[in-house]
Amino acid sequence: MKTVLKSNLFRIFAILLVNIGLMSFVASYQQPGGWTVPDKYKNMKNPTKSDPANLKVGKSLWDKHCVSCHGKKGLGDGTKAATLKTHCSDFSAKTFKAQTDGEIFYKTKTGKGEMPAFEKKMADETDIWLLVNYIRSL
């Protein structure tokens, strides 16, 4: 009886440790701080202006590539958001807004997990920068 109890306790403990590890991984994955951005990108300056014409282009890119997950206002409440395993970023959050344009550019360009990389969909990096401007305007 004691052997069965010890065996069951060991299994429960092992399952608990695995779940804690997975939850920690998911939490770090979802948070901006959990996504390592190389210094080269952190310090990049946006070469495009945030003027009405460029914001219009950025919005068209947003509508085409981003709105389905991130929602119309960037709150992470798009129509596909509920089907994802990870939480979509809320672009109105202080932690998101504290990022540099270069960090947002890098994350958009390279993607991670369910966040797709846009370096092929937007081969012209100018488009990614215009999208960064639009995201900042939300």
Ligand code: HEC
Given for the second form:
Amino acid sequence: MKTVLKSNLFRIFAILLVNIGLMSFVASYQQPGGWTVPDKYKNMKNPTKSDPANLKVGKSLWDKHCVSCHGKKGLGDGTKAATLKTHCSDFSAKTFKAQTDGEIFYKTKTGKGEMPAFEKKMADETDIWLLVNYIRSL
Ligand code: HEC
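Mind pulling up the form predicted in complex with ligand HEC next to the form predicted on its own we just looked at?
Every component of the complex follows; first up is the chain already shown.
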């Protein structure tokens, strides 16, 4: 009797473990997050102001480099987005907005997977900071 109970408990435990494994696999598959932003960047201050003149520059950079994938409002619905395997993220999401300027700066600078790195294309880091302000204004 005791051994039957034990082996049943073991079975339930094994099934639970497999399920937890599957669930976390599905979660990681659905959420192409997983960026790690170094602390140094997280706390960086945006050296540019979000004023109308700067936002205008930000918009022109956005239209040139980002709109094809991220779309006009940053919803991840640009014309190129459908050809990608990874979703381009939704910049209107709370979790996106909760990020620091430094985190958005780092992600734009270094890229990941299908998100290109812009550190070479935008050698002047000020341009990336201007984009961060523009993204916040979308
Ligand atoms: C070729 C398509 C493409 C272009 C062009 C592109 N991105 Fe992306 N971007 C992506 C994809 C795909 C992801 C999601 C990557 C991931 O999570 O693995 C992403 C993610 C991001 C993220 C992180 C989103 C989050 O949820 O934290 C930021 C910030 C970002 N892009 C900014 C930009 C900016 C700014 C530009 C223009 C300078 C740009 N991207 C141009 C495809 C693109």
